[in-house]
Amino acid sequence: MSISRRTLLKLVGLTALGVTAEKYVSVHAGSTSAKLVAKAIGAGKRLAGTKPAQKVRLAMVVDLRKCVSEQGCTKCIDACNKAHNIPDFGESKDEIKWIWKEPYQDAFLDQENFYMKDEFKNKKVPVFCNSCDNPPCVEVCPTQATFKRDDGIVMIDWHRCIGCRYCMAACPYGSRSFNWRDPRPFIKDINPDFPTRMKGVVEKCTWCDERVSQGLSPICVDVCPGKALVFGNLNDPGSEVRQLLKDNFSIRRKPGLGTSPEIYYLV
């Protein structure tokens, strides 16, 4: 069944008016045009009543009060290194790091003060890639090898990385490492379930995206003996990360830069 162009335009205009369109339906009940308008009104009401799906934004919370009590513990680092085939070159200048520890006053330069808690003074704290909400590394990558997933995790496609290191220069957290040498001979026990890298590419922590895709937490979260690491959906008001941030004071690394880092530290 076809209708004229004039009738179609009339229907569109009437539908946009809402109440007027409903009045038109009642006056012209039974006509073809009235049926079409009624159908359009019903579709519009259904669409208006549909709530958009909530977007997932993954984040991590690190409870430094628990972490610093376990000084010398490197279980999160060791587990990460083993799971992701991170090489050990034996030299700091070539070091590849996904998770590492820095003195509190160096990790939080803008938070350090003379009267800070004694438990944090001269203590080392874990630092990672922050999977920033506004990642500068993504903006400067010429090949789009670095990109942000819909859930917020900042990734690296090692096959597309050309080794220009623009992302390393853009990252204000030092979260990226460059393979100056072939890393494969320097991996003690290769994990066959995770890809190895090659000389000339950048790498970093990806929050165990391979585990997250299976509904699991990053391995560092699972192995932490003090349960200092918590991972979850920041956009879910009922998630553990949201509850921790609601009930505790937290800080982030260099928040003033506008990168919106998504690792929160409880102090």
The other form holds:
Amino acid sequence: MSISRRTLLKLVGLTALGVTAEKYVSVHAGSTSAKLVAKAIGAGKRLAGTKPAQKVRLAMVVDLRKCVSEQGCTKCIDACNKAHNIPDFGESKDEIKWIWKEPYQDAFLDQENFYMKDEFKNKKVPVFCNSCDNPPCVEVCPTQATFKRDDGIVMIDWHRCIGCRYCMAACPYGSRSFNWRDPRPFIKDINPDFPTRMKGVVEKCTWCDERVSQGLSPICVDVCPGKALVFGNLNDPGSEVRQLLKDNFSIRRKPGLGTSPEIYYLV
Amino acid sequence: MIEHAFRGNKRYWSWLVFLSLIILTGFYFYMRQFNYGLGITGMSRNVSWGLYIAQFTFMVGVAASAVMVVLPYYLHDYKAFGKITILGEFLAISSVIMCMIFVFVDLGQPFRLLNLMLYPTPHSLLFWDVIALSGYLLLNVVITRVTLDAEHKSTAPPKWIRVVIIVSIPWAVSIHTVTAFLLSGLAGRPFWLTAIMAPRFLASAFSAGPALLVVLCLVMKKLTDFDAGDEALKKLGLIITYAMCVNVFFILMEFFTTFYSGIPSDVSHMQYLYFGFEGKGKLVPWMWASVALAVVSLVLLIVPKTRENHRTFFVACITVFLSIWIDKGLGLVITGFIPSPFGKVVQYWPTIPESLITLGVWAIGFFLITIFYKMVLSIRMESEA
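What about the form predicted together with the partner chain, after the form predicted on its own?
Following is the full complex, with the preceding chain placed first.
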């Protein structure tokens, strides 16, 4: 078998591309081997890095050392609730939440450690939608009402959602809320710049897509008094998020599930 | 053919009126749910699927179980099932319709149902479930219509229908497999993330479904001239026995893997379901009732004497049905959500409106079964006369 110079060059080029792609997968995605197997059997519809890396992959870094939520700070939560017309029903059954606090050991359930630093044992961790790179909610949604934008934000079309709540079953982070009843009478003062929702649809944090589209940061990032939240482009090596992740040890929630959550916690 | 459904004795009519009242009650509460929202149910942010989806899961099994009479009759030419095959198919039709209604009443925005078709999404298992269920419904409607028509005219059914029947056999398996995949494909719900979910679904379906068919046959024997025949009932008894054994075996497999491996996220769900977790265990008495019913049923089924005696066999079938209903129509779906992804136990219990809506859908199922079986029996009586 003879291979022409041209073919050979092509092959070399393709191999190089393939190696780069695989490297990208292994750096970027959670369970690499599973993904490579999936890729091999052609089930790679939601593989990170199988297509050329997009220019922007938004991500959030939460510096838990700076967050003072255990001291009662709820600035990010309050600002979010107000900006997004989130109702307050005064009970937990119908509750809607976009950002909230969870004890460290509940937010990182698989990181059980009784002898952890007291500082973290008592820590309250702000949790929100992880806008996963492999979002299971997007995969299961039967109407594509929930979808991933090119910059990585996971969105919900409140006009298309049929309220089947399959996404709520699929989300490993409990990030999604359902409008069990009409939320409008329970919104303290309505922000006219943001839509209210109707009963029967699912909602969640969308990393303030309405602000991101205007070149702004999510409102929680802006109002954080300790500058504990940092938002930026993960695919830009010079971005602040990348610098923080380079210089600090970070963890993510349930990375072992292969969802590739894009919120990084500095501990 | 349908005209036979409009003729019947007083008992027939009072039964239908009784069912209609339950249906109307359910409808009234559905309208209340429609106006208020799904908050009228016991479901919450943490337990976001409840009785409706659990009933859906259970009824898909009953629907699929028709294959247990269709396969021996058409594929193995097992003549003894000649009288009951069409009853199995009508049971499938009624169950699939119940499934569809259960999904419908569970929707937050029911008027947007058609979005499922407007934006077909092959990467969602729910899309495939819609295809599987509606296809199965269509197949069984065609099959029952054509074969019953042939029986009505005392002619042999056309040859092409055999192809449709053969297709319906793997299709029946597919509806319950896809429904299992709906749950078992979710990485974030360890309770459902098990490869034997689909086999377990099939085993429970092939015991609970035929058990219901036997109960219906024995009730009809008591109330009408219909007799399924001793041989058919005996054979169904064997099928139920084997399927129930396999079903219990699968449940024990889950116990072993969960508790021996001891992974906390897996253990917590099983623990909640059977023993209670963090002092909470609303489902615990139910699950042990299910276990007790399963044990009773297995004894009655495995001992040939009690299996072949119609009275004890009837009890056995009721216990099989109830045991699996508790396991699948109550425990399996709800426990996937308890504890929550944060390890918290938020319990669920259906509310009264939710239970009455559920009861209403069951009544629709019984209503359909009644008029379908009435049609079959009247047509048979007519052709015999």
